[in-house]
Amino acid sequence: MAALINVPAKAKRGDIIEIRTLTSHIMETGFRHTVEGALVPRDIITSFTCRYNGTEIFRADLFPAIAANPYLSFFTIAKESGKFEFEWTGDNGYSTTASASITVE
């Protein structure tokens, strides 16, 4: 599944910069039922990590009420210049990643 990931290229120390995330994903809760009555299996995005070169800074666990195709948009602080990794995971072994990097001046 794709993603899109909005990090700004540049910042100076200490600023706090915005991350904002999205991802495409069918998010199906499990509650539905199909037109013969079965039931619809779950398949969500169950969690979402961002690390800032390795460290884990934003984990968010994610539930059946989510809706379809997650944004995610959370706050940190520029310390130096490197590499921010994206992972989904989920249900039925789903699994998906996206990087992006940014200069600190």
Contents of the next structure:
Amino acid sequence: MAALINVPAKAKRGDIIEIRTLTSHIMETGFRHTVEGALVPRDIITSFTCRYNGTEIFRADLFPAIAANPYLSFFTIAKESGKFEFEWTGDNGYSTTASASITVE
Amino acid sequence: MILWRAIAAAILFAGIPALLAGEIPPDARRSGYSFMGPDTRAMQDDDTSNPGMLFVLDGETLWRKKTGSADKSCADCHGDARSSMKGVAARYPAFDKALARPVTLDQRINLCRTNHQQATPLPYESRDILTLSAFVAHQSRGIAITAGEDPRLAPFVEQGRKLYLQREGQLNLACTNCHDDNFDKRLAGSPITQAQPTGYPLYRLEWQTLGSLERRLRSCMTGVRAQAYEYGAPELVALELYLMSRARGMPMETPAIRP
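Let me have the form predicted in complex with the partner chain next, following on from the form predicted alone.
So here's everything in the complex, that chain up top.
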């Protein structure tokens, strides 16, 4: 599934940087019914994590009230050059990853 | 008596401009973007926060994927969409010689699938057709709309214009009653726009997904409690063509965000 990540390519050591992520997911609440009356089963992302060179720096739990294609933005301090790894996990064994690199001067 | 006549005449004449109101002058045309709040505008402006871009990315993958019994991808014939598809969506719906009628971009993609890829056509509003048309239309972002310039389209543009002016449904409203005569006012708290289809297929927050102009037209028809035309109906294509030709010269925004 497609994901859009916005991490600054370069930053100064100690800078506060914003990370923005957007991923593709229907986020079906599990509260809706079809025209025939059958319940549409819940299918949501339940967890998001971000690791910076292997260390977890941000984690979020997601719930049925969150809109489709969840967008998350958060801040961290640029400490060293390296890689951000993102992981979304959810219902029905859903799991998707993305990554972005940063150069810290 | 004379006074009453004068009042009646005044009321009558005051009513005339409202009845004659209609066409929006070219320089007064505004994209739906200008009716949105700053948050929604910011969402559209940043490609990493615009969920429509997720569909464009998926469309790019599909563009390169071989399909059908011909085992060909879109890219095998059309090459790099960045150059080959530039400005294409801005002239759709376009006239199809073989069918002797206008076809929408979605219909063109499906014609290509059946004729050249020998693949099954994609259902209207399915994720695959939306991602493909979003990817193709995205190549025209910023390009002025040219739809309806082909003289063979003239009768269909006229058919679309008539439908646009035609009152329908239990509320007995025509498109023009809201979108020409009352734009910039509000309907149940939401701004009434000019119905300029500059950003389709677009991501509607209410839908939580991408949708076509036909979906938007159908939901307007349901809104006035009329029986909506089926997807791909000649009437919907004509309406789409009229709306696009009405927005001629305005820049494409695909994938736009709308509330």
